[in-house]
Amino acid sequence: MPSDMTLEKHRVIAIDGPAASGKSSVSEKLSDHLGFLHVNSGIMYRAFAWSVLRSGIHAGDARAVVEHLHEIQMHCGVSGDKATVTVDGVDPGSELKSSEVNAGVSAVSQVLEVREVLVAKQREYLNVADIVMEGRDIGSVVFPETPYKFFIDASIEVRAQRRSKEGIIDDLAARDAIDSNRVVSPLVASDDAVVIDTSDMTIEEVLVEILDHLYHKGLNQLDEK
């Protein structure tokens, strides 16, 4: 867990919330507009959730997922104002986003080893930049300490149409039940973070509101370190 003056040399605001939520678009819209770094935690999750399955391990079986994890070496990088990430060299790219990926990513990120690994590389980014970091588990775990917590959310329904939209075939129903009942990490909104329901808003609409509560808990200030 990083120290307080770690959290007081760099800045992080954390966004959770379920699949097509929405939380990706607001989070890279919100960290061009305060210049942040914009670090995505769950294509950390699906470069590895794609490294096991093109290596045949079934996402199931969480002692080859374990062993796989220490065979491989993933580099979380940064590029201009996004943070990237390589498995053994190679930028899994759109494959990311693939049917195999989504139906096996859930299951390879319940395993705590693999959760363990990725939040400590999570955590480093802490000591580049300011960051807007966008997952399940960011302000419950990874970053506990923040004062900078958003929970977003939309009803099932929206957030399928979203994904169909996009092109993407996900079980989202089975996706919330194994990422919400997991022991490791479930996904959940933290007691102190803002809940925000895009079911009915543009994204504009939610950038506004999130820049809303942080400027009132300061952030115009901190801007002046």
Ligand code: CDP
Contents of the next structure:
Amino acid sequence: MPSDMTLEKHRVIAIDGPAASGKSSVSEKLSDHLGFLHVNSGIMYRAFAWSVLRSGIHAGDARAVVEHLHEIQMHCGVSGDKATVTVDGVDPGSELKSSEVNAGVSAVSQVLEVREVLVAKQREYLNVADIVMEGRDIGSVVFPETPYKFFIDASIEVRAQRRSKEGIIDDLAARDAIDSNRVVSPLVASDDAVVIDTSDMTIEEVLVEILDHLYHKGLNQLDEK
Ligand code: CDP
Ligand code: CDP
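Having seen the form predicted alone, can you show the form predicted in complex with this ligand?
Below, the chain from earlier opens the complete complex, with every other chain and molecule after it.
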């Protein structure tokens, strides 16, 4: 279904940006503030990468990755005000953030067929509710017609510090390089996205700046919870 048809039913706020720029933190607060559903598209790519790795497939083996895509059942649903993902009925839980998934997720995410399947699932969420969706290509590819687009950035030094504070092993530079240079749907700030450099900002400050832009773009305060 073309995404412009679903936009007639619900609104979507697109939050894109590189790893550890603060997308999840601000998307959670924003969705809570507005009463929108929070959908982290990265979780879908991570769940698929987790399944690929668990099956003993090398993340860089595109042919085996596509075969695997057609063998599994991925279900993207909703629980409370959060989006959920299962693969063959299993929720990977904290394994989604493992160092193995961090190391393999960008390789599987550059495969065209994987993106086609997951983008279709992302668009289906607009049939359910108004959403805040975070990722890499939400404003550029998944919902290009939404008027509400943000590109959240921060310096590589600040982002690496944030991840290491979380105690997570994650080669951000390697992931950035694959995500930004892939042929299909690379990480880019759309021309019409508001770019926010969060290097010296708290999450609250980022939230206030986003809300300010949304009100100026006509997202009415009365729509809030
Ligand atoms: O939270 P973090 O920014 O570290 O990563 P994520 O949003 O969970 O995304 C994990 C990986 O999934 C990214 O590095 C991309 O390779 C891929 N991804 C993508 O290609 N497109 C999206 N819309 C979301 C994630
Ligand atoms: O979703 P993404 O990978 O873009 O980033 P995140 O998971 O929201 O944020 C990564 C870490 O940076 C978290 O521990 C946040 O608390 C922290 N953070 C911060 O200190 N200041 C910000 N403005 C944004 C995030």
